[in-house]
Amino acid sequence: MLRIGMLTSGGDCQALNAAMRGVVKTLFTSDTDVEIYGFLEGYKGLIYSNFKMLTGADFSGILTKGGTILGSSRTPFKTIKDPDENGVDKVEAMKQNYYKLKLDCLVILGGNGTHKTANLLRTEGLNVVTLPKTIDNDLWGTDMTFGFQSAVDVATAAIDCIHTTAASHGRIFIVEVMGHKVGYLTLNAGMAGGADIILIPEIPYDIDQVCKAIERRHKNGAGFTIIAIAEGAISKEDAALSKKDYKKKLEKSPFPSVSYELADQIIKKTGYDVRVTVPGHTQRGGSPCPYDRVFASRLGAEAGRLILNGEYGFMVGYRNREIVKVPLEDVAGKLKMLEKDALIIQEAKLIGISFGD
């Protein structure tokens, strides 16, 4: 008998259900008896023993369903070793619940913070297999994460819709795309949506260069400009500040996000009409795109195979068009950033996209 615990942690995204379905279908089609324990609301479920037994029927019809049937929550890694408000040792509680249920393995789906905790549990002696979930595509050790392509589709659709109204009114439109630390989502959606300027966290922008790019378009007869900006984009001036000073600036800022500050600066410098659109959490919602359904299913199937073979301590990743297993210790605590001279950025510049640098 195999007893498998499963949880989804951190922000939700498309294809979480598809990935879990891939794991479970692989296990259930083997000759092994399997019990699935689904922990609710991420690590909180494992800490406080909040779970439910799942059968094959629970994973039927969820391939196209967004979100997560187990629910999710954020349990920050930086406080994972701190007792909760009732003095509960969170790490010890997770270990005890694992052993109390006589689990053979924990399947954990999540992003960067989730993988730090998953690796901690591995070092504490628990058998863990993880799956790479995030719309940011910023997990180390994998070329792709599930949820990313679906989010690109949503953000691209938003930019597509903005094009017609921007052209009709001759306006500058700023579309704020999710991504606090990395720009994969903004870059891909911006290129797919035909954005004229793309601003990402890895390349601090110069407001004067942004305005020059806008003026150049107007001089060439273009009556509008589309700017795709990551929510974590930063100006060169702000990038030069210490983290402490930058945090103070944000706390005192009258603007709800970088997009509105950028809009204000462009209006003051050019006099043009500027509008801001924020697709927000729509980028994480809805049904997974066909690519993510297939991709998550493949990752889930490989996770199931690892479990059946007793191979633990790995994240199932994707490298060079192949599904691979990556040691958790190689993944935890590392962020996959976009290189400033990445080929895709060079190619974007060749077709006339400005990055404000």
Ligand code: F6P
Given for the second form:
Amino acid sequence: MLRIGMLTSGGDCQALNAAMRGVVKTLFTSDTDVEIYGFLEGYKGLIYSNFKMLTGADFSGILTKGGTILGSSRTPFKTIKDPDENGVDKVEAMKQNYYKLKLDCLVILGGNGTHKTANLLRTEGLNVVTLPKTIDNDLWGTDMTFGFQSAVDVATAAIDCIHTTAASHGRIFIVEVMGHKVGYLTLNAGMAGGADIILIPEIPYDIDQVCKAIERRHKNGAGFTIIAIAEGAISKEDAALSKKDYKKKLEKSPFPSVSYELADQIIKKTGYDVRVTVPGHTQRGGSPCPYDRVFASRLGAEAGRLILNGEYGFMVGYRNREIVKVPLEDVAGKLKMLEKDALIIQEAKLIGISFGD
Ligand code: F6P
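The block above covers the form predicted on its own; next, return the form predicted in complex with this ligand.
First the chain shown before, then all remaining chains and molecules of the complex.
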């Protein structure tokens, strides 16, 4: 009998259910007897022993369903070793619950923070297999994370809608795209949506260059400009500040996010009419796109195969078009960012997209 614990941690995204379904279908297709324990709301469920036993029926019909049937929450790694408000040692509690249920393995689906905790549990002696989820695609060790392509679809749809209105009104439109501290989502949605200017954290922008790019378009007869800006984008001046000073600046800023500050600067420098659109959490929502359904199923299948083989301590990732297993200790604590001179950025520049640099 194999006893498998499963949890989804951190921000949700599309295809979490598809990935879990892939794991469970693989296990149930084998000749092994399997019990699945679903921990609710991420690591919280494991800490406080909040779980439900799941059967094949729970995983039926969820391939196309967004969100996560297990619920999720953020349990910051930074404080994972601190006791909770009632003095509970969270790491010890997770270990005890794992042993009490006689689990053979934990399947953990999550992004960067989740992987740090997963690796900690591995070092504490638990068997762990993880799957890379995040719309940000910023997880080291995998070329792609599930959720990303679906989020690109949503963000692109937002830019497409803005495009028609921008053209009708001859305004500057700024669309703020999620992605935390990296620009994958903005770059891909920006290119797919035909944005004229794309601003990403990896390339701090010069406001004068942004305004120049706008003026150039106007001179060439384009009555409007679409700017796709990553929520983590940063100006050259801000990038030159120390971390502490930048934090102070943000605390005092009257703007809710970088796109509003950019809008204010563009209005002051050019006098043009500017509007900001923030699709926000819609980018994590809805049904996974076909790519993610297939991708998450493949990752899930490989995770299932690893478990059946007793191979633990890996994240199942995707590198050079192959599904691979990546040691958890290599993944934990590393952020994957875009290279400033990545081919895709060079190509975007060749077709006239400005990065404000
Ligand atoms: O990591 C996914 C993500 O959606 C990021 O793009 C974004 O910065 C963050 O989560 C938002 O987190 P929350 O849902 O906690 O506001």
